[in-house]
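For reference, the chain that follows is the form predicted alone, supplied as structure tokens.
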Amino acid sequence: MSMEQKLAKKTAIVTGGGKGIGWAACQTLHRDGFQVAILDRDEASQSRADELGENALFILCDVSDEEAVSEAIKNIEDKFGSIDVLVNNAGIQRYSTVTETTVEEWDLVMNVNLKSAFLCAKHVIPYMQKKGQGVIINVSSVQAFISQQNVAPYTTAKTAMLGLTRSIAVDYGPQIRCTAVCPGTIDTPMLRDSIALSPDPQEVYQECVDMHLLKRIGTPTDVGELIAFLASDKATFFTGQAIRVDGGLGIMVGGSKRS
């Protein structure tokens, strides 16, 4: 591919792109004509890049490690000629209250869920500035607004991502747009693993269904389509916003129905 051909196509980076929401984002962005770079710690994600085809690249990368992030982003720019979209999706879930959380577990969740987004943005933004435009999409959570029990590190990190989103939008606009996507309960491997920890996984799954006004759990594609929209020229007046894709989770308060 010539440099002219490289520059004619847009490039998107998706962290944690090997499964769940990240993989759905890779698929929708690639469908919409993006060259896609997948950053993931799981070597099996190479098969995802192979599935997408020649306009896809997999890089094994710990996105909480600055040196690894810097090197990966440089390699992506060298291969594709530009970086136009960054999707900060990498994340993990841990279950504990503040008093139960060890310092090691707190640091782990913060590093993967929050520090990685900071590092990727830090090293991507100069490439976007060189081109004069770019889009950063941070995958936060509905738990940036409402919280369940026993997820202190997770909900803290996801809430902090909204502040990071606003800061990027304020500091680097108008050239760079930055938004946050806040999913509700989505049927991902992370959700299935979490439910499996329960004595009655089917009961927990049904509770997840019932807490959404739309009476279903979201699919990764529900979120991937929103990400693709925000990355597109159809969303050029969106920046600094946190957009919930949550099936109405947390909208209705409890209480008896009025007759």
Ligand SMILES: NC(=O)c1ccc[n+]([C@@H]2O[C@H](COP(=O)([O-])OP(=O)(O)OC[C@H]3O[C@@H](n4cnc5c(N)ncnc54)[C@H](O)[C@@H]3O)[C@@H](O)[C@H]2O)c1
Contents of the next structure:
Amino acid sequence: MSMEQKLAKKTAIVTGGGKGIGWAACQTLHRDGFQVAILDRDEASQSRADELGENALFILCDVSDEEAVSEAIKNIEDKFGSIDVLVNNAGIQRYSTVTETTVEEWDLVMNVNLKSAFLCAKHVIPYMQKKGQGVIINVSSVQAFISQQNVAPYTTAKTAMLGLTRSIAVDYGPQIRCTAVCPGTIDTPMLRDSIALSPDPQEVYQECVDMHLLKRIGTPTDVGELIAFLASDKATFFTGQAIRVDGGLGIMVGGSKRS
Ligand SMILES: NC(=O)c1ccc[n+]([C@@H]2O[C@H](COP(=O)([O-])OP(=O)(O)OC[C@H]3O[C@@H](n4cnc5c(N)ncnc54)[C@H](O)[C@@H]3O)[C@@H](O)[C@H]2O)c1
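Switch over from the form predicted alone to the form predicted in complex with the named molecule, please.
Let us now look at the entire complex, which starts with that chain.
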């Protein structure tokens, strides 16, 4: 493909694009005509880029490492000629309360779930400014609003992501739009790994189903479609906001049950 043809296409970066929600976002964005760059620390994600084909690129990258992020983003700009959309999706889940959390574990969760989004935005925004436009989508969680027990660092990082979202929207609008998506329980490798820690994974899975008003767990595509919409020209009046895609999780209170 010539450089002219490449520049006619928009480019999206998806962190943690090798699995789960990130992979679904890669698929919806690619379907919608984006050149897609997958940043993931898992080498197996190369096969995802191969599956997407010519307009896709995989770069092995730990997105909590500034040097790796800055080099990866420069390589993407060199290959595709522009960066139009950044999806800060990479994340990890750890289970602990404040008193149980070691300083190392706290730093790990903050670095992977929050610092990574700051680093990617920091290094991508100058390229977006050069082009005069861009969209940043931060994958937060319903845990920015409601919390499970034993997820102190995770729920803290996901809540802070909303502040980062607002700051980017305020500091770089109107050229750059920045939104957060807040998924409920989504059926991904992260969820399967989490419930496998329980003595009865099937019971926990059913509990997850039951706590959503729509009586199901979300699919990665439920979130991928929202991300594709927010990245598109259909969403040009969205910025600074957190958008929940959660099947109604946590909005029902008790106390008025009909017999
Ligand atoms: N699954 C859910 O129920 C759910 C709910 C709300 C929010 N989220 C959030 O959605 C995002 C994606 O979650 P998922 O369930 O798809 O997770 P997942 O574990 O299934 O996939 C995450 C991907 O991120 C990559 N990754 C992790 N750390 C990385 C790092 N330091 N550098 C680069 N890549 C890294 C992994 O290799 C993997 O490919 C996360 O931020 C998560 O917190 C998930």
